[in-house]
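Shown next as structure tokens: one chain only, the form predicted on its own.
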Amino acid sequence: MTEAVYPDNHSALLVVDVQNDFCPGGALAVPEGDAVVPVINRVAASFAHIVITQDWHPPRHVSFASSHPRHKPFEVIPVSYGDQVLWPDHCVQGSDGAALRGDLDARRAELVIRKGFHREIDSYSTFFENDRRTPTGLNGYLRERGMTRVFLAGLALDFCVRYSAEDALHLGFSVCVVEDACRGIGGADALASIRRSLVEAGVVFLSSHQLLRPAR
């Protein structure tokens, strides 16, 4: 087992989407979305920086398989920037689905950055919209700021914290994915195989209680 990790002040914990839509019972749930709360709150306390991500869709997002007519939920067309899957209208704008869960401690958090506000382009990565152009701003955030290394908890494993570690490894940050803080949409197979590839790539993967501080 990998020894603990203690971060330090040029690290921030990135709390990827743990909105009330991606959690049981939502409009797009992830298995067990909620149980990656708990874990947040404990592993949060390790950290002097926090940034919370939300998705924020207007309506019609391009997205929406319901802004496609003839088209449903999960299939795939071609839009502007490349391929889109189609989700279920989720966490739009204002709404109950698009709010931070409830039992998420979110008081230390220094900034929340919500993704996905354009209509035409969707937004998977907590850097960059999904034309691979248009930034989120976290980027110019985190460096201002002095970050060198970035923690990734949060859902789902298999899109927003993937393409949220590739992203922060392209630009030049350490990148460690909260295992245990994070849960995934696809089958146990497709999630061991994106592990793989992240692992390839030079993110290191954690359990939470690698990163508790010991009692004082």
Ligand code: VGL
Given for the second form:
Amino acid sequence: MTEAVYPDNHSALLVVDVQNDFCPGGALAVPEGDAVVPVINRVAASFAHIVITQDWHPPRHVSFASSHPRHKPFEVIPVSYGDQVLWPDHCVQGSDGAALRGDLDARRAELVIRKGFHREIDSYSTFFENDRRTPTGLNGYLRERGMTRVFLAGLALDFCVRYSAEDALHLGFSVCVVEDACRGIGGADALASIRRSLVEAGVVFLSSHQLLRPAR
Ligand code: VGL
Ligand code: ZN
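Having seen the form predicted on its own, I'd like the form predicted together with the ligand now, please.
Now the full complex is given, and it begins with the chain already shown.
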């Protein structure tokens, strides 16, 4: 039995991109993406601080294959800040696909942070856009409110969750991934290798069942 983890008052749950387009039936569906919702709803009770992120692209966004004639979704092309995977159009601002899942209990979230709204820059991480320079403001928010530890949950494990975890580590947060509250786009082998590299970097993977509820 692995040990219990107690999210204290300086811990935040980051609920990453639990949006219709990343769930089955959506434009960029993550396999079993909807399965994270009941887990997140349950673990949210363990946290005094909950922040939700939303992928929020304008039409004709640079990450959309449809913005690049002759290219197809899932191809990789060079853009100003490096390689960019091209995706089907997804999470277009104001669309149903961009909405948070209706069954996600967002009532106690203290902040909803949107990312990917600059047409020329994609943003996987909830801390920095893909140019690795443009901040989303989340670091400042968490710091100013005394947060030192982040717990990540949501979609997709191999993109937004992964880059958020790496940035959070570099920014000096202690970082946990609630593994059963995440799903990825890639296959099992790709996900296992990402997990290994994150663990090596210092990210703690834990199960939702290890999270204790604080006495508040
Ligand atoms: C994401 C691909 C494109 C994510 C967002 O939330 O992981 N992945 N946009
Ligand atoms: Zn996106």
